[in-house]
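Listed next as structure tokens is one chain, alone, in the form predicted on its own.
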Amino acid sequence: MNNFELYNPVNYVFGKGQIEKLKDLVPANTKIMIAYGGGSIFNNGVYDQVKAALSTQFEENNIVEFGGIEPNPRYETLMKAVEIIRTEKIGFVLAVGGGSVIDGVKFISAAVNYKGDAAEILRKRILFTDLSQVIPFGTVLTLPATGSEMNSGAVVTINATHEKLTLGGSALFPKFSVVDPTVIASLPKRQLQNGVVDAFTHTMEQYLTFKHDAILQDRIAEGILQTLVEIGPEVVENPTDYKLASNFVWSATMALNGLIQKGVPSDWATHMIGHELTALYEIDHARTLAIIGPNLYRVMFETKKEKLAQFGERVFHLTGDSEEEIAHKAIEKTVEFFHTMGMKTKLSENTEEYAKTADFIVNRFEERGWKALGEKQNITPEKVREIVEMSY
């Protein structure tokens, strides 16, 4: 097992009716901003619950609201919130929404005190480790998928240049996250489907590499994958079922809170390629992962086949006459699962403008110096091209 450090300071507050605890979680004697997305929180009752909880601690003039944070949050939008925080001298931000809102607030937190062009945070992948550099924030999760409620990473899109880039650092963990599984009851099927596939692929990025001696991490990852395969189709159809909802939400958090990545190799090339598809064509993030993931496994088969076979045997209970046979079956079973979850796994099924996609992505990766991706740094620009073209 590789050396590692595990640090996760998030106060994770889980279960029914927990939003009312905001009155004790949000620091008093400070001005706060409530940040949210397109307004779904007004329809599902979450906004009213948040305001009711805060009303016992805060006067109305000490609460500023900022709405309109997009799916795949835009740098340009987030900078408007940054300016409001600077002007209003806001001391705490509450993100109420899914991963995009929470990711957006992480960027806002980092950008408020940043000296210089805040786009550098994304383009230079600056890590924030000093708490004095950032504005503290908490979250109320409304859409499980990204695990952003219990990690310190984020993804933000610079709309002007169609770039989807990351940021992070230990100073960007939420102070707390309130997670009430009942809020998923009002989500559209498409968002629930996306959430399951997103969490599944997050787990695969940290699990589907090569065999190593981190036995426990493998078993935890396989448990998450098995749970998502078991409950994923059901929770989409029955989001009011608390057993299904609570296990889905917890699986999504566990998939990317740092635990299963410690001591093991990880990949993340599926995400890096998938981000470009979202930036180019506005394809839902999870759907880009369903397009790219299986083809990455096919192209990188020789270096991943041992782990693919283990995955097939333990998660899908597959058998075969050889390791290669089971590994191939595992890829096809994954595609079948994605189809069950409503995913269209070809780029041509998601956009008509795909012909030059491989050229664009390879050129962009080369410009950034991304010439050796994956757990073995063996996903070259040529491999990226093959993966993308196979995904057409």
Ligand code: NZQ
Second form
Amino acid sequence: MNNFELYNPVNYVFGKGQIEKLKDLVPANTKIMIAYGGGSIFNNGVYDQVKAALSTQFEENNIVEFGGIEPNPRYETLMKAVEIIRTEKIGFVLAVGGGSVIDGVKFISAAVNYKGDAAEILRKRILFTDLSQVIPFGTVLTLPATGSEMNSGAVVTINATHEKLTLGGSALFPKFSVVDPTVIASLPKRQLQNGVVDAFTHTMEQYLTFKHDAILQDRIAEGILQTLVEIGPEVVENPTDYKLASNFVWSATMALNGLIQKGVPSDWATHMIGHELTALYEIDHARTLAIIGPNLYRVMFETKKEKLAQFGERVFHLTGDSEEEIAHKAIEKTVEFFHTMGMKTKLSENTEEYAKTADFIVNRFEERGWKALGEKQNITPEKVREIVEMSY
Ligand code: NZQ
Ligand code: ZN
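What about the form predicted in complex with the ligand, after the form predicted on its own?
All chains and molecules follow, beginning with the one already shown.
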């Protein structure tokens, strides 16, 4: 097992009715901003619950609201919130929404005190480790998928240049996250499907590499994958079933709160390529992963075949005459699972203009100096091209 440090300071508040606890979680001695997305929180009662919880501690004039954070949050929109925080002297931000709102708030938190052009935070991948430099924030999660509620990473799009870039650092963990599984009842089927596939792929990025000595991490990852395979198709049909909802939400958090990544190699190339498909064509994040993931496993088969076979045997209970046979079956079973989850696994099924996608992505990766991705740093620009072209 590789050496590691495990640091996760998020106060994770889970369960039915927990939004009420905001009255104790949000610091009362400061002006706060409630940040949200396109308005789903007004239709599903989450906004009312948040306001009711805060009403005992806060005067109306100590709460500023900032709405309109888009799915795949835009730098340009987030900078408007940054300006408001600076002028209104806001000391705490409450993100109420899915991964996009939470990621947006992480960027806002980092940008408020940043000296210089805030786009550098994304372009230069500035790491935020000093708590005194960021604005503290908490979250109320409404969409299980990204794990953003319990990690310190974020993804933000610069609209002007169609760049989808990451930021992060140990100062960007939420102070707390309130996670009430009943809030998923109002999610459209498409978003429920996305959540399952995103969480599944997060687990795969940290698991589907090569065989190593971290037995427990493998077993935890396989437990998350099995749970998602077992409940994924059902939770999409019955999001009001608390047993399904609670297990789904917890699986999505566990898939990307840092735990399963400790002491093991990880890949993340599916995400890096997938982000470009969202930047280019606005394809939902999870759907880009379903397009790229299986083809990455095919192209990188020699590197990944031992782990693919382990995955096939332990998660899908596949059998076969050889490791290779089970590994191939495991890829096909994954595609089948993605189809069950409503994914269209070809790029051409998601967008009509795709002919120059591989050229675009390869050029962009080369410009950024990304010449060696994956757990063995052997996903070269040529391999990226092969993966993307196979995905057409
Ligand atoms: O904006 P509103 O009106 O709230 O509607 C949202 C949005 O339209 C809606 N929604 C959310 N909760 C709802 C709801 N509708 C009804 N009922 C509810 N309870 O769902 C739509 C999608 O929301 P979004 O936040 O965009 O989805 P998701 O949570 O999947 O987040 C995707 C973003 O997270 C990034 C992705 O790249 C993408 O930008 N990721 C962040 C990661 C991280 N921070 O660690 C890792 C991931 O790999 C991912 O890259
Ligand atoms: Zn993801």
